[in-house]
Amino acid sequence: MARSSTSKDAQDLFHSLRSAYLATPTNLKIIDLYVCFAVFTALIQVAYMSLVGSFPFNSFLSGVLSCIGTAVLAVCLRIQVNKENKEFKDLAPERAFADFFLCNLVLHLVIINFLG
């Protein structure tokens, strides 16, 4: 009896999350897809490192930190661009994208420097 109630609650939760996400604007869905791609790329690098080895460890760290850093910056962009977020209502989307671009530039310059 408890399993039936639990599975119904899980289905209701999944249905409510899906219906709420369908109402999400397209630009936020694109940012979400980019975040998923960056995290998936980091996971592929970790799996490759565990299978093959991590001889140039700086390269491995640079690749994974690049992916994770880019994902974090994209999440920050998503928070700033979201119209429902009242904290950044006065911030123009162009300004948020410029911040994202400049922070990505600094991140990748640091990563290139870390490579040696």
Given for the second form:
Amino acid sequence: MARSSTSKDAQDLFHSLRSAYLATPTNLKIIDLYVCFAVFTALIQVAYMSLVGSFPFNSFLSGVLSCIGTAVLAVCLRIQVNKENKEFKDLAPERAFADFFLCNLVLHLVIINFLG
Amino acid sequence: MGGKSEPTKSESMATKTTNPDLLNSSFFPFKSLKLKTKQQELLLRISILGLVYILAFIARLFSVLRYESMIHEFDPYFNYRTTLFLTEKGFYEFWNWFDSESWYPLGRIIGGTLYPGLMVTAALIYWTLRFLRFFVHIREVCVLTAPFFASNTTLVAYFFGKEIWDTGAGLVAAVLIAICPGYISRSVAGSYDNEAVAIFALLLTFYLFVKAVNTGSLAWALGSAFGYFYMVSAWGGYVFIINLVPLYVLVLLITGRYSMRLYIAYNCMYILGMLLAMQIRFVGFQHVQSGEHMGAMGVFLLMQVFYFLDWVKYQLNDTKLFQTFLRITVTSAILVGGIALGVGTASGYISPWTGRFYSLLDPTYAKDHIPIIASVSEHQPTAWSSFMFDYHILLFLFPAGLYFCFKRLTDATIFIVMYGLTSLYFAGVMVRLILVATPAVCLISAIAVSATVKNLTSLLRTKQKVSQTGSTKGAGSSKASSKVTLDQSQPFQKNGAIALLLGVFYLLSRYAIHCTWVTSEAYSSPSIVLAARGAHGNRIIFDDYREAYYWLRQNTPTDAKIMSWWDYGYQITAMGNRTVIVDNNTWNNTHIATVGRAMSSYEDEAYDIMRSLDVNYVLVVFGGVTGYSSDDINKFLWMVRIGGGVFPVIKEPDYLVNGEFRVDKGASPKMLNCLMYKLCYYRFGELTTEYGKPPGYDRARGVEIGNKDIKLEHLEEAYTTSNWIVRIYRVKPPTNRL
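Following the display of the form predicted on its own, present the structure of the form predicted in complex with the partner chain.
Below: every chain and molecule of the assembly, starting with the one above.
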């Protein structure tokens, strides 16, 4: 009895999430796709590390952290660009993108130094 | 100098909000120079900040004026030597430097075991000055780095105060931190130590982070990541930042202040800051492997969960469904996090808290387990007198400031309250950490002062306003009657306000006088040069340390190895330019225990140990002739404890008589014949030190020594300085076998 209600809940959840998500604007969906890609790459790297071991550790860390870093920065960009966020109403999307670009630049420069 | 300029500043601060017209008419006789109020305010602010900048610099110059421009204490000599190396050989040599001149025969990987921020900063300033064709010596740059960065800290304190409260609080904070003794103690000219730039980096990181949380801008978060990188490169105390910021985020989450700005600020700072911090070799992978940094990672994952939940809640628009989802997600997240943490800690992958930081949480830990940490005088718990000495009126302004912060709770004031409370707790555990608490105490006290002065001066101004509006506006009988009643109680309030303002002025001027006095008396002595008053009140300088080190430099072979207690290691390598056995880095406890064992054994056993370490010279510090109390005999029990911690043959009770440490006739036989005793008191029995006392009277201990007839078999005296403070002995090669 409880099981069927939870599975029904899960199905309802899934459907309402899906229908709500389809309504989001395209530029946000692109950013979401980028975030999923970055996280997926990070998971592949972790799986590879579990196969071959973690030496050299700095290379592994820099790879995983670059994926996580770009994912996080993309989420920050999404927050700032999303028109429904009232806190960022008067922030120009160009400025948000410039900040995103600058942070990514710093991130990748550090990654390149850290790769070893 | 501080006393004179401070009253005018407080006076001008108190009156600037009251009478701008008065200022305009009496101080600016030229009608053409009529500035608007906003411009006058800006001019006042800039001039105050300029004066504070100069004040912070010159208040720290006492020792340069009284003695000379030299590096103080022990640790700064290592920093000076590494900076010298950096400027001479360049950055790559410095980053990959393996030093064979210390910790003989082990050597030390200096490039990988130091915090390069301070040295790189001084080297950059030096290269900039040389580029501008100012050919200064690197030592001058090193000596004046700390006051320069103290001035910069006052500027950051101003901006931070402006961010938390308003410009008035910022100005008061800048003034308070410019002369606060808690900060001056570690940043006088000559104190070329990590804290000189670290406090600037700490405050900068906190300011940029609070700015990022307030604005939600990625650029400010990037700035705070760079500030954090500078802090990590400068000082081991960066662990405070990486634990306080996640704690602050956690508190905001718990109090329901989660917002997108917080998400952006923390995530950007954490990821970029962590990556930048791992570029420092000494820090390495600690951000993902050490228990002290796991809090930050945990809060990072928690933030992702919060964001995800927030997004789902926004998408669903249906509370019931969301509740089920919430339950599932939260339980699974906590389960996964707990399992990961447990597995990591149990398997040893996540290292536990290191002794240095664990002893902050459990103050009794070091005394029982790690005697080296317990023996450092800066690591002792703080007495109330130290708090009063270092903070003066800020001690009672701090709770007042806390009250104001709680009245107006914003994200920024929550941060400063947390910073203040946590840093004060740690300052109570360890004297050295009063320095970390100083910026928080100054900022919160500044809020109290500024808010109080603002309320009082607004009371002064309302009377004028009320009387003006009462005369011009006649409308509204109820309004008029209330104004009349206000008018009647006004004179009493105005007098009270003036009296209180005078009281505030008096307090601040006493603070300035106290700070200047403390700086002059207590915190401006280079420990390497001692001063005393002669019989006629003239000043006598004891320059024995440098005399001994220069003797070593000029009269010993270049590959000579010097054995001394670890306190003097850095100074010997920097000034004497000789190889030492142990130095202040104290990274190898067994090596130090070997030296301690040698110092506390009989001469024959000590000779074997010294032969095994290739020692050529032994250096001891002795204060019996001058009454200098920080000499090796007073430190001897620590040598015994540290040596005994590794070699059980050294037992502390052997050197004590009834639990008491004595050097006179009643001392234990082991004490009277150990190497340290012999080296310190050799030929001392023939010396009369004080009028009316027998020869061999030790002025530091206040007793006549027990063993006056000392014969040395394996060592011979090489040099004793003019006041007998430093004594150097040569180790004789073994006799020929017959």
